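The chain that follows stands alone, in the form predicted alone, written as C-alpha cells.
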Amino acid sequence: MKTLRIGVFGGTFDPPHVGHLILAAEAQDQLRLDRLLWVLTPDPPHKLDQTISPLTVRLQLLLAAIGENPSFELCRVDMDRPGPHYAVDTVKILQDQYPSAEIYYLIGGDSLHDLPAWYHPQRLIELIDGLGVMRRPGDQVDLRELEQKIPGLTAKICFIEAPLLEISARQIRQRVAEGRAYRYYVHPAVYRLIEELGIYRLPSSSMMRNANP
C-alpha cells in the first residue's frame, strides 16, 4: 500500500496571501504530497510581542483562501489545545494521528536561517521525514554551519522551487490600513472578506488583540 505523504504548513496567516498559496501548491506538486494540512497557530511563541488579529478572524480568512482546493485541509491541531504552540509538539501529535504517514514540514527560506533558535529543533528534524523549504533566488544559506548546529538537517531538506514574490502579511495589513492597493496580493475570497468585515482598516478592540495580553 502506498505510504501517505502529508505536508504541514503552519502559520498565523494574518492574512493568508498568494505567496502562501503558491508555496503550498508547489510543495504539493514537487514533494508529491497526498494531503496538505494548514495549521493555524493561535498564539505563536515568536510573536508574543506583536499584535495579531483574533483567531476567529484569521480562521475565516484561511478557510476562504483554501476552500476551493480539495487537497488543502484546515488542521485544528493547534487550535484545539492550549499554548504555547511549538512545531515539534504539533508534528508529534500529527504523527500519533497518522502513524503510517510521511510528514513533511513546510517553511520559508528565511525560517531556515532561524531554525537553530526554534524550540527543540533537533527533535523536530528527527521526527519529520522531510523539511520543505521554499528556495528564493539569491538565498544564501550555509548548510554546513546549520548541519553542525542541527545534525541530520541537510539530509531532510527538500528545496521547493517557487516564483519570487515579495509579499508579506505585514505588508498587506499596512496597505489596507493606508487605503492602498492590495486586491491581487490575496485570494479573491479573502479580499472580499477583508472588505466586507473592514479587517485591518482601523485598530479596534473588536478586530485586533495583543498577542501577549
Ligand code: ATP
Given for the second form:
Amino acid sequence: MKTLRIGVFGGTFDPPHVGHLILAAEAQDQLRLDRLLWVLTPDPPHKLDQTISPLTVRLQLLLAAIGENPSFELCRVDMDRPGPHYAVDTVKILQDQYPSAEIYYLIGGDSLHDLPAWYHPQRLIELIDGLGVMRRPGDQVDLRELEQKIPGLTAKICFIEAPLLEISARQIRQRVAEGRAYRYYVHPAVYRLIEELGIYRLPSSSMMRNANP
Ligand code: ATP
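Would you mind generating the form predicted in complex with this ligand now that we have the form predicted alone?
So here's everything in the complex, that chain up top.
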C-alpha cells in the first residue's frame, strides 16, 4: 500500500505571499506530496518581540491564499493548543494523527540557517522523513557547520529547486504602509482582503525597528 506523503509548512503568514505559495507548490511537486498542511503559528517563539497581526486576521489571509488549491489544507494543530508552538511538538502531534504517513517539514533557507536555535532541533530532524528547503536570497546556509551542530541533518534535507525570491512578509507590510505597489507579491484574494480590511497601513513597531534611519 502506498504511504501517504504529507508536507507540513509552518509560518506566521502575516501576510502569506507568493514566496510561500511557490515554496509549497514546488515542494508538493518535487517531493511528490499527497497533501500539504499549512500550519498557522499563533505566537511564533522567534517573533515574540515583534508586532504580529491578530490570529483571526492572519487566518482569513491564509484561507484566502490557499483556498482554491484542493491539496492545500489549513492545519489547526497549533491554533488549537496553548503555546509556545515548537515545530518538534507540532510534528509529534501530526505523527500521532497520521501514524503511517511520511512527514516532510518545509522551510526557507533562512529558517534552515536558524535551525540550531530552534527548540530540540535534533529531535525534530529525527522525527521527520525529510526537510524540504527552498533557498532564500542571502540565507547563508553552511551545511558543514549545520551538520556539526545537528548530526544527521544533511541526510534529511531535500533542496527544492526554485528561483530565489526576494519577497518577505515584512517587505509587503512595509510596502502597504508606505503606499507602494505590492499587489502582485500576493495572491489576488489576499490582495483584495488586505485592501478591504485596511491592514498594514500604519507602520508596525517591528517595521519601525527595522526601518533605515
Ligand atoms: P517576515 O518577513 O514577517 O519574517 P516571512 O516572509 O519570512 O515573514 P514567515 O511566515 O515567517 O514569512 O515564513 C514561513 C516560512 O516560509 C519560513 O520557513 C520562511 O523561511 C519561508 N519563506 C518565506 N518567504 C520565503 C521566500 N521568499 N523564499 C523561500 N522561503 C520563504
